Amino acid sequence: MASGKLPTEAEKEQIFGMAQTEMEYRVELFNRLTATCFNKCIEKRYKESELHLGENSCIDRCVSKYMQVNNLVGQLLQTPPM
């Protein structure tokens, strides 16, 4: 698209499939983040209706690794072979 001009329709499909695409990739990785943390830091049997202080730590910590691993591998993927 040119400075200054209106993006054609091809354009527009093109920005509306990138963002539909990420769009996807950000639900996946909110739903594999859920799963994940929830079956290591939440105990089977519920005992109380609020998460307790071990819950809520082992939680932060791992949204955090997980996180800064998503991160390293998207670097790592985005940078050319040496």
Second form
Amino acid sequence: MASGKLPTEAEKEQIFGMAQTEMEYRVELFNRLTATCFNKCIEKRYKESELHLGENSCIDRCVSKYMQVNNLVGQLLQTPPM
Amino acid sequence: MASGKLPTEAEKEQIFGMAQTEMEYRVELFNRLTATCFNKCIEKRYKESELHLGENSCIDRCVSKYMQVNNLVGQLLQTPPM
Amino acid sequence: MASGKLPTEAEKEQIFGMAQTEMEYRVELFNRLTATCFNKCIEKRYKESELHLGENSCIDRCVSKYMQVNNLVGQLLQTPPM
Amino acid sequence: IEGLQMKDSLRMYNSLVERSFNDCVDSFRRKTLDKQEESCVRKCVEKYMKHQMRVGMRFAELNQGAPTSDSD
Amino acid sequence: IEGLQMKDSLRMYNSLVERSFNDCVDSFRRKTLDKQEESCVRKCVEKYMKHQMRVGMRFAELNQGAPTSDSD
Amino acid sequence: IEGLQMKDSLRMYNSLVERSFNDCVDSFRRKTLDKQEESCVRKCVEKYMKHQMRVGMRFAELNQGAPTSDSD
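Given the form predicted alone above, what does the protein look like in the form predicted in complex with its partner chain?
Up next: the whole complex, starting with the chain shown before.
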């Protein structure tokens, strides 16, 4: 978009489309992260309805590591192997 | 929508959008229910192409229980856990 | 569409819609095929970053068999059982 | 709406292909299906369609609040 | 955008139903949930919601580059 | 159409992150990846990309009805 000019209708639509795609991407990232960390950290016998200490700290670390993997994959896909 | 008035174009679009979302929800519910009950009830060795008696009654009960879980989750999500 | 006539706007839209649905179908087929053959053929310990000979030939056969299953299912769904 | 149904049945189709492939094909020593694999796929698809039809009937009954035949 | 959020929360809802059903219901000798299954579903849903809330907080912190309380 | 490709590659990206996380990360005693986990993720991603490229070639061949090199 040229600086100092107002965006045209077509440009506005493109910007909106990109924002929507970006949001859908983040929603999907969050959903996969949530499901994955639930599988890795939460006891499946469901004896209680509270998260206990071990589960809570597992969740924190799981989110942190998942985001690191997310960033690492992003780097790897930008620099093609070899 | 005000009673006694015809819906405007914008209202019509909103109603149509809600109906579509509702339909997508039901389609997804049906698809997940179908796949889940297939996993729980059907023999994976596929010796025959007919469903046998045990499979048929398992399917009926599976659908019934799945819909109960569906309703229960709906109730739980409306009353926020303390 | 009548032969010898230009398509109307509505017809163009329908053709475009069908082309898009067809493309979405092929993308989904490719994605499921890719994930399935990765699960069936690739060693999960990730000791190397290269595909070894056994993995490569497994992939070729997996793609071939998957497409055969795809065609077979297509045939079966067109001729209703019994 | 029609487009949505089309899309949905194509997704169902793709998931049925994936399921029958996963359940029936495990050997990759050849690149064509053998008789046993093909027969397994046929039965899987037929069973799946019958299963889906039965689920559809029960689902419709429950949505209409109709009484079901199976006693608790 | 509103429509997208609606759609997304309905997908979350459906996946939570599937998860709690899969984790809690394994017997098909009756067509109604027994006490134990119902209690299991309740706990599963409550745990999932608490889990999701915690993930949401951590996710938001990391997106803002805020320091986290948990030391390495 | 361009938007659709974009969306699709973002979905592929998300599924690759999930896969490599699931296959490579199992310990939650620290909140950063250790060397071994990082190396595992790298190899997983490289293998996946090579795998996907090969699948893409075979897929294209079969769609064009071209003869394949691998004899039955």
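Residue numbers count along the first chain shown, from 1. The term rigid core refers to the maximal set of C-alpha atoms that superpose within 1.5 Å between the two forms. A quick note: this is a predicted structure, and the numbers were derived from the prediction, not measured.
Once the cores line up, the CA of Glu48 ends up 2 angstroms or more apart between these two forms.
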